[in-house]
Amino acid sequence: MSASLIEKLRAIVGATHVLTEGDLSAFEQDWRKRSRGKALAVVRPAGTQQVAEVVKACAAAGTAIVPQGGNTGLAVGSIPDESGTQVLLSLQRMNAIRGIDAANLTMTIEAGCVLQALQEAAEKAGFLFPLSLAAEGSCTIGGNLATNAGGTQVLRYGNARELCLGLEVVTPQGGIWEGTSGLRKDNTGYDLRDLVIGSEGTLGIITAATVKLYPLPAARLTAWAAVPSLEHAVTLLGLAHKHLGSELTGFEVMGRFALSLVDKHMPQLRVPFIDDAAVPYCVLLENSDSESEEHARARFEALLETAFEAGCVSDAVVAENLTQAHQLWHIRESIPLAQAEEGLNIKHDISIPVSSIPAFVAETDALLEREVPGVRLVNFGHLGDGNLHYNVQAPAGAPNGGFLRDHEARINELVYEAVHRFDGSFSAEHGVGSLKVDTLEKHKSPVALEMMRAIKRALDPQNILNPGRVIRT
């Protein structure tokens, strides 16, 4: 049966785009290189109709399909399992920008379009597409929508879901739902768009999307501020809301140890205030002004003056130009890479009500230190929307493999229980994938789980789209 299916797939997309031999690690290994699967074949369609025909062929053969964009996910949700029976459907060839509607402030793009290419196309046309994250040079918009990606500007513009007006989706039966009209008002029944966004390829395969565009800001200012504590960072956030309003587009917090890893492994980046041992946290703020550079700078300076007087900022630097601003953002975005250079680690992508973040961190830090003396916390993230990347590094000198084997399960349990106590979420922007299915079943209510299973059974009764991901049926 598998040989017959492969021949059918070759007939649909062309023999050169059905990969069964050679090094397929780019498709079969997850981004963090912690998991490796085995695909029956890697299939690379060129268009939506080909995707639909591939799905129909796999459905007829009872063969599971794993959709994949840039394979940059962190929850092991877009690689095949180890059975060698699943088809890996790569959408990377489907990368066209179908069009920009300037009057409607929308762009329609195919799912395999790399996020950075989308950003650049929007800017060339005089617009802003604000979704921005560290992997933007390789992640794709289809994957961003499938996981409801967040990034650094959620505070102002929202997650990927808020940036999307419509989708084109191939159903588990091979039907094509065309929903890319770009309407901002459409109350004709259930919102299928929002159902598919964030479903991680388990309910349908996103093949194209219509997204919102915004006018380019007249000025952008970026500041790097040293703060005495997380409590002071939260106070600074409140002041920033008051002084900047909706023009506050980014508010990132970074712990000292996280920044020390950047300084250690990427010393050329010159981390501000890293030599001051009295600085436990730094904040990166961005202000996008619709009026002028002068207006932006005046409001920024008023904010910082108030913050200094309130004692919630001990020192600060304001980027003098875009080059300096990019350098500051590059430091922030380099934390995950620096952490990888330090060794294997345990990642947590969590969200907590902003007001509770200082108490959560203090309590959970103490819990983990008691559990694993010497453990190192790499704490950073999007404080403005309550999303922390609360990562755990082995004690200095400890073997990485042994640390993960001996402590990962227990550390995850402690962190997720603390998140639950603080009314948070164990997955803020990375999704559930296969890594967190058990955690979802433990922390989601039975009613919510059954609703999710009912949706999956109704839309994908064969369970052929990304089975075992997000929810067990």
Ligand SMILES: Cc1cc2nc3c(=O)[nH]c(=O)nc-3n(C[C@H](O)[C@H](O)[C@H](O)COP(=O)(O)OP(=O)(O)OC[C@H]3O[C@@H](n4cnc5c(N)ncnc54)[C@H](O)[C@@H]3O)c2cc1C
The other form holds:
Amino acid sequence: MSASLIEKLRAIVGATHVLTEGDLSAFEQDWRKRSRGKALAVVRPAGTQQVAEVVKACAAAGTAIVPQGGNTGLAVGSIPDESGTQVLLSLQRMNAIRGIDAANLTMTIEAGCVLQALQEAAEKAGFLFPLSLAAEGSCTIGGNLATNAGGTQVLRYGNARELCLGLEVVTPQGGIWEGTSGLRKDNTGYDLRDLVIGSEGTLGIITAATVKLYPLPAARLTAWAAVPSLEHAVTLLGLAHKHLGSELTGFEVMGRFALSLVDKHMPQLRVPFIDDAAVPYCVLLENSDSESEEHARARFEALLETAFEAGCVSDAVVAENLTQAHQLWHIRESIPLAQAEEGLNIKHDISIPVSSIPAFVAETDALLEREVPGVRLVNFGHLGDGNLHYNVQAPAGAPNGGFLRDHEARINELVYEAVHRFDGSFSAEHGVGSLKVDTLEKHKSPVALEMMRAIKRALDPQNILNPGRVIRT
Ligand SMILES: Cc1cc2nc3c(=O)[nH]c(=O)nc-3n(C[C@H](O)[C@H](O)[C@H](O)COP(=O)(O)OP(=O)(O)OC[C@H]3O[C@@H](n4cnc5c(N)ncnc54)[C@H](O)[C@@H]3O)c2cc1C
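May I ask for the structure of the form predicted together with the ligand now, the form predicted alone having been displayed?
Entire complex below, previous chain first.
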């Protein structure tokens, strides 16, 4: 069966694009290197028609398919399982920009287009495509939409879902749904686009998308502010909304320990205020102005003046130029890497209503300290969206492997129960993948779970697309 399927796949995409031997770790290992699967074959189609034919051949053989873009996902949803029976379908060759419609403010691209290439193509045409995240050099727009990615600009422009007007999708039966018209209004029944966005490859394979473009801002300014507490960071967010309105495009919070890891492992980055032990949190703010840099600076200065007077900022620097702004963002984006240098850790990507974040952190920090004395909390994230990367690092000097083995399950339970008490979500950005299937079963309401199962069974009755991910059927 497998041999004849592989022959069929070779006939569809060409023998050189069906990989069955050699080093396939780039496709079979997850980004964090926590899991490794084994594919029956890695298949690299060149176009939508080929994707449809691959899906039909796999469906006829009863073979499961795992769609993959840049393989930067953090929920272990983009690699095959260990059985050696699943086809890994890589969209990376499908990276064409089909077109830009300047009057409609849209761009239509293939799913394997790398996010950074898409941003650059938009900028070259005089527009902004605002989706931005630290993995943008390798993640793809198909993966961004399949996971409904967030990133640093959600505050102003929304998640990937809000940036998408249409999709082209190959169904689990190999049909092609052509929905890339780029309409801003279309109330003709169920919203299939929104069903597929965020479904992590379990309901359809995204082959192309039409996304929104925006005018390029006239100026972008970045500031780094030291705040006396998380409560003050929330107050500063309120002031920033009031002073900057829709020009506030970024608001990131970073705890002292998270920044100390950057300082320790990447000393060349020069973290502002790191030598002042009295600074528990720093905030990175971004202001995108449609008038001029002068206007942006005046607005930023007025905001910071009010914030100083209100006592919610103790010190601040405003980047003088783009290079300095990039350096400040680079510090923020280096936290995950610095954390990895420090050793394995337990990651949580949670959202809580912004107003409850200080109470959540105080309560959960205390719970975890009681559970594992000396535990180190790497707390940072997109505060403007109520989204924290609330990560837990072993006490200094404790062996990493042992910490995960002995404490991961209990720490996850404590954190997710606290998230539930505060009306939050256990997965704000990264999705469910295979990592959080049990957590979903535990924390989603039974009615919601049954609706999700019904949708999966109706659209993919053979359970061909990314089985075992997101929802148990
Ligand atoms: C350093 C770093 C920083 C990150 N920061 C953020 C962040 O700020 N915000 C955020 O939201 N995420 C973040 N992520 C997570 C990750 O980058 C995003 O989830 C990204 O959207 C995944 O895109 P990808 O192309 O790599 O998808 P993959 O990892 O290849 O796949 C992710 C999921 O989507 C499915 N999939 C992929 N392509 C398709 C397709 N064409 N059709 C159907 N299903 C598909 C896969 O099966 C899998 O379930 C970060 C990751 C890293 C490594």
